[in-house]
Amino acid sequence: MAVQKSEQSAQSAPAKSAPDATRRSERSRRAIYDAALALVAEAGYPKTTIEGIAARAGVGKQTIYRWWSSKADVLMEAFLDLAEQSTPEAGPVAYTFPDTGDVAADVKAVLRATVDQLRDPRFEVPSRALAAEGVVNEQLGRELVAKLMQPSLDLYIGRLRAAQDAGQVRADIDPRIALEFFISPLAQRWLQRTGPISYEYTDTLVDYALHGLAPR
């Protein structure tokens, strides 16, 4: 009777649900992002390793290699995620560019979101470490441009071409060169700490670039 009662209890007990592999994978991925960014900020890019990231994240090394082929790939993806997380109120600024019909207002809005990212300690510390390493490590520098910068640059180019079509920008300019009037001064000031970065500063960059320096 005792055995039969035990069997009946086992049959009537609700079955335990299987672990949610998707949720577990997302937790691991998030832990790896955080670990990679923290380590590159603390130790620099050269001393950051897959083994160190795995230990910091509390996952196996093979878990990382299952998703990424190198530490550079881990950091690139972590940075793309960080860019989205650092300015949620601005929307996915890394993948969209507003087009309200006013090119000056649109570029100013994107640059203001960029200022927010650059002043966010979560973004600033590890990004400075990567940017510095990209100057001396040509391969990493090229990957930074191709995977992190170029998608955003392409959006600037597309917005400036739309402004050309609308007659707001001269038709004979090269948008790839023109966007550097916005991007390069901000990047230099931030990287070399030659002055504060602010909304007022980036707004002025846009006004100078679109209206020129010659007397009107």
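Everything numeric in this text was worked out from a predicted model, so none of it was measured. Under this definition, the rigid core comprises the largest set of C-alpha atoms superposing within 1.5 Å between the forms. Positions refer to the first chain, counted from 1. Compared with the form predicted together with another copy of the chain:
- Superposition of the core reveals a Cα shift of less than 2 Å for I157 between the two forms.
- The rigid-core alignment places the CA of A54 2 Å or more apart between the two forms.
- Positional change of A187 between the two forms stays under 2 Å at the C-alpha, relative to the superposed core.
Form predicted together with another copy of the chain structure, per the form predicted alone context:
FYI, this one's just the chain on its own, none of its partners or other molecules.
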């Protein structure tokens, strides 16, 4: 893909004359994010094109290709940027996890916040687009998990460990598996539209998970 002219690249300089990030136009970056998110929301991911983003942002195509490697890449950064702006400091899921001492109540609260977010139409289309791309495109998928999901998962793990210390969760439980009982059913209902998403539903998940399906 890179051209690699003569010996130059063999020495030290990167093959493709890496662009100078210090001179990058902030104006263009912002315009591209906005255009990308707007187009994805309006027309859907497949009908969103780099050419369309460039035109809408009032930007040359090369300015996009200079800084991003693909449509998915642009969109992911735009989405991350949006997420950062939306949760400037706190955000229950993003940065902290409540610990009132009652793990059931705490998890229910966080899941209710997640339900709210999944229902926010501003997030809906780009999130689905990214999730879909991540299913098929391994590299992007791993990036998505690492950047968007892992921080939240770590908070779950932390809270579950605390619950184990407090004796509210069995000590022989692996928190990395346990958290999936809260996250995965919700994720699948959302991704595959296999059922309604509500506070009642997530509350039920927590109760079933903690106390088990079998009679005691």
